[in-house]
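Single chain ahead, by itself, as structure tokens, in the form predicted alone.
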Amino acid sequence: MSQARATSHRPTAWWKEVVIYQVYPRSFNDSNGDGVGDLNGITAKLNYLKQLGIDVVWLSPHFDSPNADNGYDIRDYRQVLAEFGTMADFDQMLEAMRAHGIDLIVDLVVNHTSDEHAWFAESRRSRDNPHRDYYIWRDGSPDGSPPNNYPSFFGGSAWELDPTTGQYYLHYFDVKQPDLNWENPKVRAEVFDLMRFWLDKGVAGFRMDVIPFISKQPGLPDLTPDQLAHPEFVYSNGPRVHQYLQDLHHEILRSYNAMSVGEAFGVTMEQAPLFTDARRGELSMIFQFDVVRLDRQNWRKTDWTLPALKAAYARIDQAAGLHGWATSYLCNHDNPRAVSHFGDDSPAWRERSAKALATLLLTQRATPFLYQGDELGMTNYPFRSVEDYDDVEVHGQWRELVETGRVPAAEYLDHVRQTSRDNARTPMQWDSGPHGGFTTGRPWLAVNPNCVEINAAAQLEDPDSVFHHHRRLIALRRKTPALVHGAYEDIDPKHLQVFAYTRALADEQYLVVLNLGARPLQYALPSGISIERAVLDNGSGDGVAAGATLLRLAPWQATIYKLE
């Protein structure tokens, strides 16, 4: 596809007005019965996504990979993982998306590759190999220990000794994910070329995996004890990260009018405008972690309060400012299910709380990212033992923490049951049949047994379902500019149960009121706010007369009001 064809239908900053749906292909839909989702399975469900109202699909890694980290360890950037299909299947899927009016963005994983990538295979052959400087190699310390005390996010040291040359290579993540050396201009040129390859096919942009990590600290000094507690703040603040991103924008993204969203783990709110201010020419937007990690200390689950959640949303909006843009998300492939995390996944309140969270997600001044299955109110899986998990992160922490006696097994399992990435990776629940209709074979990861009650087939038939509430919210957002571009103001930041905020653009003003709890209550509106009518409710609220200033909120009520 030519560059002109790939970009001609997209206006400037088109990504501000879309709703994006993340597909984790391994778990979405299996078309051939091998237990693994695939590209043809995605193509078969495009009518479903179109009915929901999705504008853009974000496809998690579909590239050739040995799957040490479920595709985030790429062996060949220009090949499709055989389990997912062929390049012809990809092209067919992309063409079908275009026919449905859906754009596609793909993952750009360029902080690291797989250790089975051809570049690394060459790099490790000898110290003078032409590809040696594609990665980061260092001699060990005088006593033979690693070059510094950098920790891996998946447990243990971030350095691995390679016996062929007697040097260590750096890997912020799994030992099979060696970090690329962006100081080498040949590496940057390779990245630009692979981006052009996919953009020329017609993809609309990229989600960029751990993109702030690409610039390393000069000299790679040891971390201090405080830094060791949060190494992401060091890893994400290398001195050339903004130069690299500006080059990437000017060389590639700008000429294709492609969107970019960076996974910005370790980037503070104060630093966010450096990445997203449009005048700087770097990224369209970034994923902040202040909401989804509000109650996390690494693998530990902690408590959260509504005022703290509201403060995080206010900081995200402020960081975007007049010249930047934000993302709105409550779940992705790296976080537990939204309704189990921020809602109430008990049978009594699951549906209503899932609708309330959908209202929150889709009424921010930000691009909404909806994760597959959240439109159905899918919940966390009832994990019982470490053997139930597939996640390399869980198994790495188990070896480091539990097998060494540092953390009791019961304690670790109690926390990780609530925080594990595998909660979001269980297969989609399409119907109440075997394996939730995901596959006719044995699924790669167990399907949640509650697929009998929670599945797409049942919700499509129920006009009051979680699915149809998402559909109505997306339609309302699309026709209401104030809910996209309007100014955001939290009108009651300290309330312990009610989240209420306005969205105002020109002479149009809306009020979103969320009762994020199972206790009914009366809520008095601040002076100066006068309701004209309710626009959309999640099925729980009483009718409100024009001019009302006192609201009787049902448990988990979520209502959008038009203001006078």
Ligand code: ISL
Second form
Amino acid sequence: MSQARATSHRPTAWWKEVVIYQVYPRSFNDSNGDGVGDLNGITAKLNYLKQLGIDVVWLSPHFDSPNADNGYDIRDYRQVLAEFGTMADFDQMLEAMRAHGIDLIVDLVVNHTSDEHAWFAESRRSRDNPHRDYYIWRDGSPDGSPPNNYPSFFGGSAWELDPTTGQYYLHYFDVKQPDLNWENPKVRAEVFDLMRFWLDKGVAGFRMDVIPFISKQPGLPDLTPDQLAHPEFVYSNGPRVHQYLQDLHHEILRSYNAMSVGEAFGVTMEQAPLFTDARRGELSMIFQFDVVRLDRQNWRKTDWTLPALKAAYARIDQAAGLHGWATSYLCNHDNPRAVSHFGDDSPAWRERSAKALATLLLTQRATPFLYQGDELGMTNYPFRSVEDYDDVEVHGQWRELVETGRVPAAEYLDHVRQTSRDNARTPMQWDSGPHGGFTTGRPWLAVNPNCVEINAAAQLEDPDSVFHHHRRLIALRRKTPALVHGAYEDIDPKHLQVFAYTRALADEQYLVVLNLGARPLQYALPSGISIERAVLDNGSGDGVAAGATLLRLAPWQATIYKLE
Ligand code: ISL
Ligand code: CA
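Give me the form predicted in complex with the ligand now, not the form predicted alone.
Everything in the complex follows now, all chains and molecules, and the chain you saw is the first one.
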């Protein structure tokens, strides 16, 4: 029996009961001193992940790639990137994960490939090449401009003129990431085939990169001015996306009982149930952007309020409804660090606010996704100049916005310092040694100098560390079905500093109270809420007695109470 069948014997919705940890392999752990993280480096840290208590690893792309977008530009779907190791290293890592009781999901990037993929090399050779229709080619407009006004997310037009055949090809992202043509049944068959390849090796499912983008608008009409501000709402709303996902589910995912989490960039709350309602047979769950993009206008950082954040959580829970399921996440490889984004990364409150955010992350009616390093309370990096960044998105925006004079350099740098994806891509901080113990060589991206104070070695030794608080929260969630499946209810949506919600399942009811600010305050519980005892808090506990109706909340206090 292939390894894959192992997952098919699980309870059907096994993926609702797990805590998932995202590994960005380039930055996780370098085992051979070349400055780049690798698969053997991950294998070497499985005891650490087991101690944390996570159940599944989501591995960002590990496939062969020229790294135009750090692996989200795949050149060969069945080959491990040489810098990351060999297929034998992958098999050894997967076997070691299994021995640790950890499952693996891999990153399915099939809205586009690398322009160095063999399919594209063929497709661009001639207009009648058998692979021509694997991608989206169009004649330019009569005036010589691109076929329409679609923008790329990485600056400039989403069309690139290819001189060999005199046509343009579509790329929603970098020019080295041509979009696949999902209208072509051969493309769909190729994708099914590569999914089977990895499922038969024993992976437990897929994270699906910008999967709502795979169905393009018929005729590719120009975007209107307000659509241009958020092209993702148009790109994610093509007419056949649900047909394609139902095919994926029925052809592949269902027989392996594999999980799928779609990156639903551009999907609105109204549309979300169309992707996750189990009766429709599409995806297990989706990443929505309502929380992580609450304070963003494209590259610009804007302010946010706690009521707006709480409204986003309520919408996500409502969109999951009874038949769907959601994800809970505060950071990933595309976002700034959670504690710098939603907490307070000053020395006074960094640890406690990181624990408060961990409490928020791990008590939702959703599968929690924890991004590497957030379990340590790692912070944003002190970027200064554009040269400090690796990210193709930053360099593309710099060309489009700053070099054209549209935005002053200082203004752009001030925003991108807070929002850049590279904030989460600086290497893991394992110890206080050179380069934070990530590598014995020169790291591909600088390690945050605060690795001296913020690192795994120090925290494993400190029972009050951010790491151990994550470990306790994960252990509590595992033994408390109400924190997984219980109904979610915000008991005070308007409060400007306190986030308080209940989780109720059968006769078990819990109350989570988060003081998301540095001001201590008295908090009167709404009537009908009666505390039995505090179950877990982040070290600032108010030691409240049973039956208390008034809480004295310390700065950044996060407490889970059992209710009577
Ligand atoms: O919002 C974004 C674009 O401005 C980015 O955060 C990101 O491009 C978007 O969320 C889609 O992300 C996924 O697809 C990209 C890749 O660069 C991201 O790393 C990936 O998560 C293209 O594959
Ligand atoms: Ca390496």
